[in-house]
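Given next, in structure tokens, is a single chain: the form predicted on its own.
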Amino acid sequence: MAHQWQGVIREYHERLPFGADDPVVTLGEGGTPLVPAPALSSRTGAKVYVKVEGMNPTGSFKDRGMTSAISQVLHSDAKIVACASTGNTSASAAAYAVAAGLSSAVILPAGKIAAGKLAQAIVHGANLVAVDGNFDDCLRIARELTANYPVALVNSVNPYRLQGQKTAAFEVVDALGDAPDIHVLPVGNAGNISAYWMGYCEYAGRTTAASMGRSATELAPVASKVPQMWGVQAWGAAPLVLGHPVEKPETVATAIRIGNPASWKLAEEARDDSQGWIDRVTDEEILAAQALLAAQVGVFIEPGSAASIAGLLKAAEAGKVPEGATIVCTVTGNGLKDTATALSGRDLDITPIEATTEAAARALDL
């Protein structure tokens, strides 16, 4: 009988900080495809795969961390979970709160959320609070709320979020048989690059500053190595590249429009310990990468996700990609999250034809 996927906590229980009898809140997250990308391989001279996190239940990688964070909330007295969000976190928090029987509150920057993501938070019944400010203002407010009221914070500053997110690295190794040489990720709040690094280290028998629960050294190593971690930020929201917070971050990639990442230090450690780098790409490069992946690989992603693809292509053009290297690019969210950006500038005026096969054949130049 085929194995039925059980969600990341049950699949990787021995590597997560939960007891055997602890309650688990899951929507079946994880187990996402690792898709070969020949079009990217031919452009870079490497063997490139795309980890398609948009296949998670709410359409983004956030579900991996949310199953862990919300499951941990059940051990507390909190009845409300709160998050600051540029979209994907709000969708995930609201959905998992429903599954857990909890209420959710979303602190969001007014007018800065893609409609698809906002719709998800609304249909799952989240209490929305729009702030006249950016993500960093929203996170400050969310932190202060949870410090002074019976509310649980489920942003990536919650260490249980990273515990769930590290499982994506386990899946990559399980699929490839070992760690890749290079792993490329978009960087916004910087939790994901930190979590992947933790996961790769633990699968190789190491622990990191963010590790929790059972020591990785107590378990048999699965990977023989760890990859270089390459992080990619948007040009107008690149605090890790610039070395200082960006007061008013701007980019079409709303998912990574963050000027003061919560996991800044952990991301720097991932970069430095892996001998990797963090760079930035323009909005034009992001949108071109989004279009390329859809047209030539068959994977439709939101703009924030495309930063990893754009960063890899930029590195290849600069001669920074080792010939024949095995590379994984994480694409973090489904393209259906933000269709308006994907369709911007395209001619959607489709002239109808008469209802005959002959007319259809003429229209297709057959």
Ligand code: F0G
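Note that the rigid core is defined as the largest set of C-alphas that superpose within 1.5 Å between two forms. Positions refer to the first chain, counted from 1. Model, not experiment: these values are computed from the prediction. What changes on going to the form predicted in complex with the ligand:
With the core held fixed, the Cα of residue 14 is displaced between these two forms by less than 2 Å. Positional change of residue 344 between these two forms stays under 2 Å at the C-alpha, relative to the superposed core.
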Second form
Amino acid sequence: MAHQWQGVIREYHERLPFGADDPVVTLGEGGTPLVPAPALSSRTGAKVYVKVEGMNPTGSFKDRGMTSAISQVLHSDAKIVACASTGNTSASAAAYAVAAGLSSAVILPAGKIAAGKLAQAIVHGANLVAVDGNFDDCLRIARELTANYPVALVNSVNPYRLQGQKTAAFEVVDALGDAPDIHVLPVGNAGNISAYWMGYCEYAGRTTAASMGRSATELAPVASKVPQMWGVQAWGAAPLVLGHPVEKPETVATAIRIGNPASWKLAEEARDDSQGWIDRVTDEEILAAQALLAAQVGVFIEPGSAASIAGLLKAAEAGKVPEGATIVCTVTGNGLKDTATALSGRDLDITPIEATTEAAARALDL
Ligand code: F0G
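Return the form predicted in complex with the ligand of this protein as a structure block, the form predicted on its own having already been given.
The complete assembly is shown below, putting the previous chain first.
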């Protein structure tokens, strides 16, 4: 019989805090490809895969957490959902609000959202508020608004977000047959690294501080181990590396332009309990990694996602990648969201030719 992927709540219902009859708001998120990346394997001496989260319905991993957060909102009286965002959360919240029949309000740092993400919020009918400030200001406002008005907060401080996002770790284990040795991912507000760690722990029969609902220890373990969690921040927005908030975060990777991550403690726990680390990479390293993945693996990712690849390459150069290790890098968002950054600095010769095959052959040096 034909099988249609059911979205992460139905696919992983045993491990999520929803009952069988609870309403589910889904756009079919999850089930994303785990793609071998030979160009990264040969550079690192490891066996490297990329988990392509840009394949989700709104083009980023946020959809995994939005299906669970918005489904849970249907249990409350709220008719409006709100979030602060560097772009992807707002795109996802706006789309899932449409699917749920709710309104959405998105609070964004003015001028710092990639064009594709802004377009998504607009076409899905979100009420946009542009703030003269950064993401951290937006999150403070979103928290205060939702505390004082009948509006549901769907940022990752809402625990249902991490519940949905942990399913990405389940998928990695399901695809590989066990947990990888190392999992690398970009870190901004630090929800995703915390969610993956929860997912890996639960699949190995352990719980974490973020676990909810039925205890993972009641279910048979699926994985025999947990990976080391390696987190990567942008150089100018690296509070977890520096050990203190960054007042004016700056990076070309606007998705992770965050100075005071909400899930700070959970991310530190993921790092320390997994014996991993969190490092930072420069904007140049991020853009080079984005270009390398596009040109040598065939996957077009946004700059924020490329932090994970840049971090892996930096670790390899420093001799920190164990020979033959199985490594998964999450690439969190689709490159199509921010074509301006991907094309900046490129010499684009698009002078038209005459409409003949001969002219095309000449232009191609054939
Ligand atoms: N990669 C992308 C493409 C993102 O959009 C984000 C976060 C991250 C990585 C970092 O994940 O916050 O869980 O550590 N974007 C949020 C947003 C902040 O508003 O879209 P995190």
